[in-house]
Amino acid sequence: MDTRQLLIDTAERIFSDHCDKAVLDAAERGEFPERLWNVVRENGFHELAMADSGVDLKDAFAVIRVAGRHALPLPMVEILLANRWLQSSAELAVIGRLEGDRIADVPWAGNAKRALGIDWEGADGVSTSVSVEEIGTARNVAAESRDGLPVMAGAQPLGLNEPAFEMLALGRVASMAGCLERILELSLQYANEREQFGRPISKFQAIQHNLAIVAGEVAAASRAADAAIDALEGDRFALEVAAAKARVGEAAGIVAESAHQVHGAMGFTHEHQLHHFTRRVWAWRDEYGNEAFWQERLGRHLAGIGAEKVWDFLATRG
């Protein structure tokens, strides 16, 4: 078995054994899930994507996917991203925008020791201790945790030597992807359970044609999820992740909508673990770039490389 396969089993065990709806609840009630951040740090984690982990760094977002299967209320990319830029983890750190003074969207900064604010159209970035008494709250559409926090006297510049947005960004990609994932397994699990004048809801056309829209849509994620963490410290890595993100986000729209239709009422109920996925790829895919940004900036590019060069661009990965 190979190291990124031994990795995904393993994340697949912690994640199931240690990640329920009760605990999703608890976190969007606002409490921080101690007990999974104590095992997932217990078995190494969150050292994933460190220089010196003796993990290839994209067995570290293979990981992250896992994460966006199960929902999980830790921000695995925030953390495994900023202990790599920081060097170091002994201290739980996240990663927010940088503007200014300030650095936004910030999850569970309350319970984090560093913060680290990325510029988003460059590739400066600070570390900063946090001040509990000085966050301001909020979150996202999911209920995560997205605070805000000056920049504390003393913090330190990043002097980072990667495209950290970009890598951010590639996160969000895989946990989508993970999540959109999840969404087509509990599709198919309630078609073929929940029952309607006597036979499962899938042998109808219209639940078949919804099933299938999920699955074209899911299988196309997957794959743009796939060529952006493969082009990982290549050259197109830029592109790769403004294809991909744009990609996964628009399928994201489309799969949360059609598997509410699939679920009907059911789903849309706080009982039903249906909305702990969907809100979260709804959220995500306006995280880092929405659809529209990253769709800019590729289209700057192939405006830029001239019209007799675009069919190479799009038939090759060179």
Contents of the next structure:
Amino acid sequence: MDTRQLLIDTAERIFSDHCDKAVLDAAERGEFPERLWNVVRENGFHELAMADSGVDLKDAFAVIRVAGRHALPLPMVEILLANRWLQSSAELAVIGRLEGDRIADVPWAGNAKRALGIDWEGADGVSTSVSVEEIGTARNVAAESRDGLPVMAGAQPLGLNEPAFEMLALGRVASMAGCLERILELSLQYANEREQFGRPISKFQAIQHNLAIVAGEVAAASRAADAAIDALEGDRFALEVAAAKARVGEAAGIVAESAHQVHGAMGFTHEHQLHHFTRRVWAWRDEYGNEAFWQERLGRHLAGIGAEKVWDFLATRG
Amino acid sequence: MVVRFVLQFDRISLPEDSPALRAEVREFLAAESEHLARPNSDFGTGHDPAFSRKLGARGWIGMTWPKQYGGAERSFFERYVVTEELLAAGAPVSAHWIADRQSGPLLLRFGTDAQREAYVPPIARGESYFSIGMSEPNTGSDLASVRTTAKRTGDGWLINGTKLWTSEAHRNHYMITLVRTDAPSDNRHAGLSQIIVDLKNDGARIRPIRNIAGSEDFNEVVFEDVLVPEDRIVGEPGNGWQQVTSELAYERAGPERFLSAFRVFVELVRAAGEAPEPQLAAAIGRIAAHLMALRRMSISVAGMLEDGQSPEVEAALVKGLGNDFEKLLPEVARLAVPTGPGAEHRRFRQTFADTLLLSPAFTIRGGTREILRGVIARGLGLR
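Write the structure block of the form predicted together with the partner chain for the protein whose form predicted alone appears above.
Complete assembly follows, chain above in first position.
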């Protein structure tokens, strides 16, 4: 078995054991998932993207994808990449968007010791200590912590030499791919169990066709995510991320909508687990650039290439 | 119990040497521009025997077939490269397309030595074209309900019945015809066979049917006591159902299932110019993002086939998704180019119109959207 599969299987097992609805509910009430964080640290998942981890960076994103499958209430993308860019995993560090002298959309700022602010346009960022008194708390539609905080005196420039914004967007792509897969599985399971008119609703053609559409979107999202992960550290990385974030984001809307339709009123309750996954893909498709943002970026590049060369771009190996 | 998602699209890329072959095809197409006056990426549009013969001479028809029968013994991936290049350029490929994709492989797999020697080399030369005789007036998606019969007589097979929607029957040389050779029984899939009909000489009556684009591409083919020789049967009598379903994965996941509208995209990019407005750029990016994912899924299926697997459900999924994309593409493009005062974008409008009028067929031919969704649902364990 190759390293990646071994990592995926290990992560799958550990996340299954330690992330259930109670953990998700508590995190969404604002309680930092301390036990889960300890499990992640004990297993070294938080160090997977570090240059000296001994693990291919692509494999780290494969683990992020598994975290997405479980709607893991820890900001794995921001933790893994913060440790990579700080070249340290000594303390909990997370990432947000640098806006002048503030950093926005920082997950669990109050629990972190350090925050990185990434400049989306300038491709660099700063590393700052965190002052708990000055945090403004906020959440996304999945009730995931997205706080704001000031850049403190003594903050250091990161000196990044890789496309940080695109890598963060890739993190969301990988998370969404895993999460969408899970939403399909939940929907299949529910359709097979729920009976109406004396038979499982999965036996109705209308339901079957909706789920076939969902399967198509999930498969496309999955393949697009794999392609973008494979493009890491390559020439076309930024454009592959653009294509993947656009495609996976589009799939997210279709899949979440149909999954709720299949689940009926049950899936609309807070008690059911479906919303932990659907609200996350709704949030994640808008974070680090939504479909419109990445479509435009990819489209501009292709317009620059011109009509006669556009096929050559699409047909390039990879 | 946790249901696991079962469909798998492996991370497969085309082999390293494909750029050379790609360049060869592009060079060829540049030299044959006379055949590309009105490019159309739909595989069913553009019947051009002269062009097909040129492709045959280059060894680009029957590429994967044994050399003994005129093939080039190249890989399935190499065939993929050539076919997607032809479609992307909008080359006229309809004459030989079915013979190359379907009839040749069927004859190589199930035909007799004599049939292979007689029929396959002319296909590879781009000289002999085949139609698929499956649908009938009362048989569309429910293929097992075919009523056309073939009775064995002392002189051969006596065929009676009607085939419908038979693409290119009025232009092609042969039709591999699905017929009932035994009376219907409890097993609906039993008693079917495939027979080669010579469309020019056997006496079948062929009537072209005008489509909504105003052209005559598909036909009604009527058999009234049409007698064909004994040796025209393909494979074992009664094995027809297995034969027609065995090649579905090859038929369903190729580049022709998502590239039919591609020239509209090329013209959209041309109309956009170098620095388009945000909305127009986003339309281009959206289409490209879909296309990149679909192409990779299609190549994944090609890889699984090359690997000896039978990804029937994955192929149905790619076809379904690809066909829907073929309809999404022109619509997204249309709305990205406002009509009103200003630039006419005549070339874009013409290409759009050509594709729009063909588009209803995209989600019908080769398995309707609804049939494909049923296949996917079965693969998901819902049926």
